[in-house]
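Here's a solo chain for you in structure tokens, the form predicted alone.
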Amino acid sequence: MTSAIPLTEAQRTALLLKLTVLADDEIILAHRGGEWTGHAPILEEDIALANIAQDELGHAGLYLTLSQHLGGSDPDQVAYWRGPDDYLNTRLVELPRGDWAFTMLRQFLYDTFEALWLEAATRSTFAPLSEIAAKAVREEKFHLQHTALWVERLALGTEESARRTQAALNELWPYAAQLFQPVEGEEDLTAAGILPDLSAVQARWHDLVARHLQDKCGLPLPATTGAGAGRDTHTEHLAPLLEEMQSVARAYPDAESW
């Protein structure tokens, strides 16, 4: 890992929190994507979504490895030995997988955010973060191309697929705002050029998703917005997800490899 500019203690604390937030979103969304393995509409998509989920998990690994470098935490402990009260993912990613339209719409909203955030993070003044972003952004743009095409196909397909895609958008839209909630201390990191300007990322995100969903796919954006409670507040769906995801690690705590 390339040496970096020294961080103040406050910057290090805030960056560790941000890396946890980013990793938690990736881990939980990867699990939801993995739930489609063996159940996707066609074989090619079964493989494609499994690969996307694996990539998201890989991005989480990059963030957790940097956290380990900065703060000494163990990535496996962070992923498999925290409960729902400690996870800081958005409620957007923990919602049950729903139907195919729901899954593709959620992935599209998330992929747009992540691709834009990573692109901006490649210009970070903190070299280890800019290196991570450079590794991940190319994959994320492929994810975005894939899910954008699926949303378009569903929205412009049959009357039933359009109805389901609009229903998914109506349900997911208010949750998406939480992607842009800053963590404590993020403003200072942004001022130092370490993190992207989240408000600028949000403006680009809104412009891109509106042009795709409204103008290209004919899906009206819901009027309701708002992130609501913070990332420490979860739905009833996170606890059973973690119970399943962590079951092997907790059943065999002394295992040296999985």
Given for the second form:
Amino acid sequence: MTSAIPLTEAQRTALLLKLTVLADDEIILAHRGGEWTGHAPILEEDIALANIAQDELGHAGLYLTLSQHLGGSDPDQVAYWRGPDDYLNTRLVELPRGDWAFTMLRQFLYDTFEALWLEAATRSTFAPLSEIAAKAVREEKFHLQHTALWVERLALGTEESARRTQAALNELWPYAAQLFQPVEGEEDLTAAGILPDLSAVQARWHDLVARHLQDKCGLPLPATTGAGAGRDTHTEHLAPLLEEMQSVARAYPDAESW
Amino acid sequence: MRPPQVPAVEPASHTLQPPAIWAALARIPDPEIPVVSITDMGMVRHVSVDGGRVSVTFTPTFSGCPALYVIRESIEQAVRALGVADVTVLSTLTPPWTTDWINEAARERLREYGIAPPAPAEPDLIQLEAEPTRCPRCGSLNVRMTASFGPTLCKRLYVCDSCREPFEGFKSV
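Mind sharing the form predicted together with the partner chain? What's above is the form predicted alone.
The complete assembly is shown below, putting the previous chain first.
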């Protein structure tokens, strides 16, 4: 890891929070993706979602390792020993996986955000973060290509697939806004060039998503609604997800990963 | 009478130079694509020898690649096998690994093995279209991607519409 500009204590605290938020979204969405293993409509998609989930966990690992370097907890502790009250993922990623259209549309909305955020983060003045972003964005482009194509295929496919895709969009749209809620102290990090400007990322996201969904796929965007409560508020779906995800770690607390 | 000449026994590290270490690392196969080595793939970034200490810096190909642990251990073992006790294996993300670092000979071996080598990595990373790929068997560009994710993170699945063969293609990263 190359040397970095020194952070103030307030910046360090805010960055630790942001890294947790980013990692939590990756971990929870990876779990939902992993739930399709053995259940996807075709074998190739089974493999694809497992690949995507694996990449997202890789990204979470990058964020949490940086967090650990900055004085945060051990990444395994963060992932496997926090309950739903401490997880800071968006409600978007914790919703049950639904049907295939729901899964692909959620992944598309998220991948677009992630790819654009990472691309902006490659210009971070904080070198350890720009390095992570440069690595992860190269992987993210494949997720985005894949899910964008699936959304198109479903939206322009049969009446039934179009109906399901539109229904997924209507349900997911309000939740997506939460991806752009800043964490406490984020404005200061953005002003210092450490984090991307979330509102600029949101504008690019909206533009790309609208062009794909509305213009290319013929899916009207629902009327915008706010993001609602913050990331410390969850649906009833997170607790059972964590219970399953953490069951092995909690059953064998002394186990080593390799 | 002269005393018998005893060859001086020096610790291996005294004579060990970086080229010998590079040569040992060049024999470590990629755990997922055994026809190419980790140095062919451009994964080894730096080797340094400081007295009896050797440190090797490598760069991961994909952040979630499950082979990373195997690669790290293989590097350590390969250097230990040269008689070095003090081995440090470091990883770095900077600069990020790109498929452009895969050397020419390895690209040819990938092709012979039935894997289309990666196209040059494109500067514009965020785009919705995939890059053109050539069939490793017949060389045709008349191919269809059947899955953008293959059995490993680094590969995609294709079918060639000219020779009708399915094949794997390395992602251009």
